[in-house]
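Let's start with one chain on its own, the form predicted on its own, as structure tokens.
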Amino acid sequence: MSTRKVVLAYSGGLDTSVAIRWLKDKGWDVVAFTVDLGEKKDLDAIQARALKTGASAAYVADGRAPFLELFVWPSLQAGAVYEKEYPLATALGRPLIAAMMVEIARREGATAIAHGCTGKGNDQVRFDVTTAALAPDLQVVAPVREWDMNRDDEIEYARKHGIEVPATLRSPYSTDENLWGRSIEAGVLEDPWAEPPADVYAWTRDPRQCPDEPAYVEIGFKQGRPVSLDGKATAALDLVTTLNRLGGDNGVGRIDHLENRLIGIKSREIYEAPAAVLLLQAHQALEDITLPKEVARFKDLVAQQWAQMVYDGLWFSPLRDALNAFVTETQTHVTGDVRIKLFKGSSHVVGRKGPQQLYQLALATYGQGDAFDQSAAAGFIKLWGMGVRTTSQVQGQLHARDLGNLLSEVKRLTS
């Protein structure tokens, strides 16, 4: 059997540990690749486990900074939230991992990449499509889609072949995490009527156990990217880490979402995303004060399209590139500060300001200093209502009938 080389996205867990031996048995020379996106794993132990399990080489890369700068911040600028709830944490991490795997494959002379995704989830699409976009010549191997093993079978396979895995007991949940959020599914969560039990949460405190006094944080932005906390310049990694801790301590960031997966099934997901929730909230508040009305309303459509494309694995696509150009242009004046109040599971914007804000006190105030020309309103309203007035004059009998019915109903209700 000839040996071919494959780069495996290696997490160190049961699936990918078994995959190393399974791929070797299929004639593959396996190169393990692990990317740190903020999972707080023992990367040295993972690397050693990969080599011991049979990988010919094991790479570990720190992807935290490029994850935030190249994937999270552009999506924050876009305001991308999938189905109004999910900040896209896992979905944003996969194209970066796949892109880095392609680079390792080129360096190693590999002809394929492999991942441990199942045939039921979204991540398989993200890995496969990203590879197709960046390196269409590379083969994609997905052992879990091919082998006929359930979890118990995998545990037995690992025992039979002397594969060390960190745990063999069935966990009640399936989890994934990075700097932008933590996702939890399976177990009791598969019942959409069941309230998530306390042990689901790891990053966020029960609101009933949060401090009795509110906490405040000021987030500074420059052209739509967060750059400071409480007036102090803060690097991206430290900024997100701090907001995850602060938000979690105050119970902010819990999301219970019944979402539509790409493959056509509905799935109940629990997310913890304190930093993402706070930053998306703050960014929206700053846009509210700096973007013209027409730009803001059209940008809502772009945000929805962006979120859908990221969720569907189309980060590396012509349309996403084109949308990015639009989003970047809209952020030119999104610079300023937002103050947020956190209290027992809630967060509210309580202040916002920017050097190029479109809110002008002289136009908005009803008090002293009012610079608004109220006499201009009459002419504006006359022109604005011209279409309605013309319709009423030409087709007035229709409106008269509708008005008569309405007045009859009002009379009946008030008699």
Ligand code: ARG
Contents of the next structure:
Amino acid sequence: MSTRKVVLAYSGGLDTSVAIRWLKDKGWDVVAFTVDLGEKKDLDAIQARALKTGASAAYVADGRAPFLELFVWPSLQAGAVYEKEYPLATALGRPLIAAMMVEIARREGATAIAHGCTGKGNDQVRFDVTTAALAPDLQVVAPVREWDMNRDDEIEYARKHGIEVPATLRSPYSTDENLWGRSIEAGVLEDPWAEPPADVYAWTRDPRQCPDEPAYVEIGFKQGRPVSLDGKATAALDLVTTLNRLGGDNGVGRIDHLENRLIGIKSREIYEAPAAVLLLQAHQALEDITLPKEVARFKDLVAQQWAQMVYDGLWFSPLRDALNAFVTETQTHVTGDVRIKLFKGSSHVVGRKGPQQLYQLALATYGQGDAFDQSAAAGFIKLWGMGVRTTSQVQGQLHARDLGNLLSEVKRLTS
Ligand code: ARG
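The form predicted in complex with arginine is what I want next, because the block you gave corresponds to the form predicted on its own; please supply it.
After this comes the whole thing, all chains and molecules, with the earlier chain placed first.
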């Protein structure tokens, strides 16, 4: 019997519990590894279940602070939102879990890592590619891609082998959770026309159950990283936990996204991400008032590229590193405070300020103290419009045709 060792990313759920036994039957010595990214799970129970199910060792590691500092904050600074909807909670968690697994594999002398991802999703890509990037010599085993069992088969397999079937199995949904958000898919959500039923949500209140008075929160940033709440210095973990609760209480952070998976499948996912929504909103508002116009515009392109790369499993890649250098440089003056108003499912920025803000009242005001030189505008616009004026003068037929078409359309639409 071979004694090859494998480190399995263990969640305590059905797939990975069955995987322990399945890997053992294939001759692997299985080390179970669970990383806490803020899921509020009973980690002791998970560890005990891993051992009971047949793992030779079971480790639990606290990944919460590194998750926020090394993965979430850089993505917040980048403004990364996948397809304008998804703040990337699950996608950001995977590369950290995989990296920590590589470390355990080295320590334990394992030759492989394993995960419980299916062959249809994005998470397999994130685990496999991260491992390829950090430890190309390690093998990746994905039992679910190999064993050809459906849910009922797995339950049957568990019964047969005396594997305790986790209670969470009663949920009709597949969920994943960390500090940056909760992802929910499957069940009735697979019908994209069906409104998500109330039992989908665990972090956020229905707007009808929210307080009748608005809530306010002030978020302070230093160089693009959130550092305080309502004027009080607050550590990352506390800050995100507080915003998840405050946002959730006020019904903020529900997202219904019909998304494009990396492997060409469209899928419907519900997200609850109160802290992510509030922080992205606040950070954007602070950039609005501190970033030069050209930097802000270009950074939008970087944000999209960043989000796509994180989604597609390319956190550890030369381009993401290079984008990170750009993003860091842009954050130099993104320091200040943003005030947000939360009310029955909505959140709005109602105030923003920073010591190095580019908004200058003396330039913007239409009231007293106007420092703007009105007479400078005419000459500027003369040059700005020079090209258009020249075109009209030299090739005037085009403009005449456009005007003629426009006026006849106006006539048609107003008669
Ligand atoms: N679709 C999301 C992503 O690819 C979440 C995946 C995990 N979701 C889940 N319900 N298990 O990042």
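Numbering follows the first chain given and starts at 1. Only a predicted model underlies this, so the values are computations on that prediction, with no experimental measurement involved. Rigid core: the largest C-alpha set superposing within 1.5 Å between the two forms.
Core-aligned Cα shift of V410 between these two forms, given in Å: Reported C-alpha shift between these two forms: 3.8 Å at V410.
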